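Take a look at this single chain, the form predicted on its own, given in structure tokens.
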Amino acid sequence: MRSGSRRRCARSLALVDGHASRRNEGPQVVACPDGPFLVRGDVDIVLPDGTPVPRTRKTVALCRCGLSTIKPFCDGTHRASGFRTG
């Protein structure tokens, strides 16, 4: 992810317990404009079949354009594909 995208995401509101928040406490999911979901904190990521996804970082970017070659993680393909969020 480029630093410009990272800065835009850092200013986005996080969803914490279903409410918009800028708190740094607990797990957070940040929807980056026209990009991935950033997942921060202690959150289990599980595939639809129930298989847990190993994490080596506290913050990961999850694909939401559906085109990443390293799903469920983002590989930046959304930029080239012109993916836009509503």
Contents of the next structure:
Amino acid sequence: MRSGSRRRCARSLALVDGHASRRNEGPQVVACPDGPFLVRGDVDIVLPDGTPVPRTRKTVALCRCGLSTIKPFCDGTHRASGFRTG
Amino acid sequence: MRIPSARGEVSSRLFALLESPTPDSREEFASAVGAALAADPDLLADDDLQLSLFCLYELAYSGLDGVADLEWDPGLLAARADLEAAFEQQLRALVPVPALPEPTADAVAALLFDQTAPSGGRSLSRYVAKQATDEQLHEFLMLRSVSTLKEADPHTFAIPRLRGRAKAALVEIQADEYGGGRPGRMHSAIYALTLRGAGLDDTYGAYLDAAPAIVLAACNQMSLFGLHRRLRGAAVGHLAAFEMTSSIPNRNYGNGFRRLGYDEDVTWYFDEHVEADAVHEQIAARDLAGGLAESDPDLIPDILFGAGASLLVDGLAAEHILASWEAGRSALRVPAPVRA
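Any chance you could show the form predicted together with its partner chain after that form predicted on its own?
Everything in the complex follows now, all chains and molecules, and the chain you saw is the first one.
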């Protein structure tokens, strides 16, 4: 039990500004300038009716410009359309 | 990998040496390399030298069939270093490097996004989407197989050469490239499925003979950047530009194969890259290239050089294919082996 607890502890370490830290261990959403939302960590993605969206990779990019052909995921179309977030 | 057909004096001497490393074969290879480089070759167009470099690099990947373990052979490394020096010199002369941005992740990412912005000009991917014939699609798959059956491997060499944010970013991208722990989702494995689905051989190196110098150069520059710690900035810049010019073209490629009736086994590779590289380009621009620029500002010129080299050489390879097809020619160097 004790060794299991130590393993969990080690897994929760993250690098912040190049130094090991216990912060930032939960899910993370990065709002990319002029681009998608990048989602890291254990987050369920569901459609409005609650249907789970199959997720095949650990980190995903969610469409923010509305033009993706593979919504809710990003397909890079924002770059061709000149989408701006700010 | 099977040893391919020689394309000239240097590659034929190299293959003789690899099959029988004797003092004589070593001397003949070294002198052939010296003579070839003394003639001031155009490395990007030199079939003999690019093939030789490709096979020398292969000793550091999965090796060559029937060849002893010569990865760290001093004579071969010396010859490789001479070829690499000439190749790098030519790339540095040809690749335009823009004015240096501020050494911040935001500024470097913004510059890379600007340099890799989608354009409306001639495009191999739009040609594939709209008008490529079945034969041309097969040529496209064969030429891409040279690098794609070892997709991600060249940049992986850079991982232990990075630290902190840039290293975590590269590992995050590469882990996805390698299927996140599922061998069947490795991008190289998905590409093998595409080849088989199109009736092609998925053996690594099966179509090497068909690949012209510029296609080999595009592959070799990744190995050049990946295998030298000194060039880690270029490896990072190359991967960033590669990922940042991938999603939209891959949608076009997938559409081209769908247009000619290919099923999901064939199009999965391209569709996978539409989604994956929309993720990777954000990580590569901001955390990988941007993170490295902040931790090692001295590497910013090489980050931009690597990105420019990717755009230039991959662009020339695409242009070769497009120009060949538009002129009604095959883009292959020699006809492909007959399909089973």
